[in-house]
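Single chain ahead, by itself, as structure tokens, in the form predicted alone.
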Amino acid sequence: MRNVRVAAAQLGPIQKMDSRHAVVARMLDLMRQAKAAACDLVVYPELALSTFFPRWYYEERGDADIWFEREMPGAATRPLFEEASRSAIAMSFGYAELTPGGHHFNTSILVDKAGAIIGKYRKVHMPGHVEYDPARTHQHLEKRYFEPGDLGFPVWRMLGGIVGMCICNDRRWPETFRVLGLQGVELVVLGFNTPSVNSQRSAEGLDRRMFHHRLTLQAGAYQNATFVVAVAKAGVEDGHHCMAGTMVIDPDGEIVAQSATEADELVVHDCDLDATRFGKETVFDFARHRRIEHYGLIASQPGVVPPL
């Protein structure tokens, strides 16, 4: 039994004016609880360092330089990587990255039980507009504020098993897991920060939004054969709602634990890795019944090409 104890941190709202100070004494509050459970891992959500700023449209996109990290650890997180290590705990966590080189990512990073960073993603699948659209009952700006992620869905040895990133977005993208599959992850940890309405359709509300992104989660645990834990950021920033579902996903695609409330809440689970072993062997033994020859249009195809 290779088994990890997971803390999904969830992250009630984070308004505008709250420092990063204020942010990462509530994130310490939960590794406190997260240690106090005896977890290996703690989980917070993305941007999990401010409030969710691509809603707010800047004129001059360097305005919004503000909500990014240009080191990390910084002055203001370094207590939480203090912690880590003081604790024995291994934490992901997500935030905006501004590189030296002046690029702009939606980044999540892998902490061992030392307090070193391990692992870096780049969110790959970016949504939103690039301008402000009067037509959207809210603006979602991502596309404005980061670039696509360069570095691919790698993964990394730790906690005893095989451990994945993806963020947000990412998760509504099959290629994302299988991608992560093909590598044999075991553990997929992921954050989120999604609205409670559509900002496009909205009729499209919390309801719909929840069984989509439940709906995402579980095939994608299911048809990897590996835990998913996804962790919000949840409840009413600056006047928008954000929807929670905090959830962890087994190998079978069910969900085994989940948060009761929109505040900051800790969802702890027992993830046996060895239980990834039995879907990866049997239906899901890629070697033994992928037909790669048949998928060409994945990876040479970006749009819909129907036929004459």
Contents of the next structure:
2 protein chains.
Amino acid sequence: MRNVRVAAAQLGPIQKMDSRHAVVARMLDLMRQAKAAACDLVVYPELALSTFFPRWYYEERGDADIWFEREMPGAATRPLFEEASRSAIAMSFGYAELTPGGHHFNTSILVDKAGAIIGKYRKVHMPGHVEYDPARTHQHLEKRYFEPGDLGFPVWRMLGGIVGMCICNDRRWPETFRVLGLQGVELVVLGFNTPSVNSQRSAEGLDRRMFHHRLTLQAGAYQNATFVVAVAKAGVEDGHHCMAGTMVIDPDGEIVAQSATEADELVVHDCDLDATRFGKETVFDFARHRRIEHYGLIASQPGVVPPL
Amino acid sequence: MRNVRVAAAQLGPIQKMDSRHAVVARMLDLMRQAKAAACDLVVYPELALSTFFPRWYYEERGDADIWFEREMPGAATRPLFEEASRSAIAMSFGYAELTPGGHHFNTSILVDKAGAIIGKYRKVHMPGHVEYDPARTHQHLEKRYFEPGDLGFPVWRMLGGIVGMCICNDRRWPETFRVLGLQGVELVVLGFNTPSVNSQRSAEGLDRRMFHHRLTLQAGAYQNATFVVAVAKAGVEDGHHCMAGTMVIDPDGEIVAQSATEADELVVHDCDLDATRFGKETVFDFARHRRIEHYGLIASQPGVVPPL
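Switching from the form predicted alone: structure of the form predicted in complex with another copy of the chain?
Up next: the whole complex, starting with the chain shown before.
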């Protein structure tokens, strides 16, 4: 038994006008609830510190820099690190990162129980588009404001196990979970902001979107015998609805805990990392079963090449 | 609209004592039903011509050669090809292949409407074990009797679309569907024989096994925007229960047709291959979104290498 008590800290909507200070106060409140529940780790969503700004079009890209963090911790986020350290609780959250060199990433970090950043991940699979698209019901300009991540999919030893991160759209790509799985990942944490309507097919609404969300998380967990903790920013942000669906998936692919609201809400679950062993030692014993001689296309060819 | 009317031809149990002749007669009956329903393609299960023999231990491996086909078509299977040609219906089925060079494969073929073999696939992901294992509730000796396939995951142009094959355990591996997806696959056909209890964890029964079956098929379909037709050999073979779960999945990951019994049963569905376009052109437009620079481990490292 290697138990990690995880708190998935769903955030309700954050409006454009909400200050970082107000958001951090909500995050601190959730952290205190997590501490009161004796949690080891609190996980917040993607871009936790602000509204999901990639839905807004800025003709001058630099005008979107107001949404980015130039340092971590910064003045607004330092209280999170101080509270984590004081409470001896680990945490992970997402934010928009602007590097000293002027690069923009959709980033998440792992912070240990001493309040030190021990891991950083930059979102690899950037959804959406670069230019304003009048054909869409709403804009999704992540490809405009962010570069694809340049750190790969690292894992870290933490809390007695092996922990990895990914972000939102990464979960739809089996490559994400497999690269983590090949490093023995036992707990994957991820945040997401997912509009409840497909901007390019309005018939694809909340039910269908939630189905795809669950499907990819559950497949990723099962096929790599890992826990997955997925945390939403949910609810209506300035008229745009994001789905909830905060959930914990066990290494067998089953949903074992999930949120009930679209507001700030803590979902707590005990993850026994030893429960990953059965899958990793039997049907998904990679060394025994994988046949890399037939996987070459996956890592060598980005797009489709149909047969003659 | 590029419609392919598919018949998933589930087979009920085949006992050890049942002759090839008797099995082929059942397959012909299903083919005639498919023809009466104006189907373009009839898909039979893995190892369709016999009982699932890898559950039986032969100390001398050569003694298992009675279950293998040395030629295709052979005397027993020729009527299938003749009927397919006469009815102008394409087909796919699985069988145990013994090559002139003495190699053993778990194989499936694609046969066109003229009765000609146009494609062959040999199962890549071999489950189970090599030696008799007294700790298991039943044996699953595929690794004893078969070599891993040596043909990769090819696709073929057929019936106005792009068709690929895989077999049983291959479906649990996202690499299978992704390699097919990178070749633009629109219809994946596969057969399976899946014991309804995990031989190494008896608490994992029919419900859980069916969940994993659906999960991996639906994820593979959605993540590659392809139809998937999965066909069971089902029911009780000499005291061993195999699950049913014959189903057709659409490119959005939804189950659109499935079997109701564990007996010989035809499941018919119209697959409009143009329905694969939305996924392939948006969220799973691979060329636009995949980042192969971070996928290297998948094709270079078979097993897990944990961090230091």
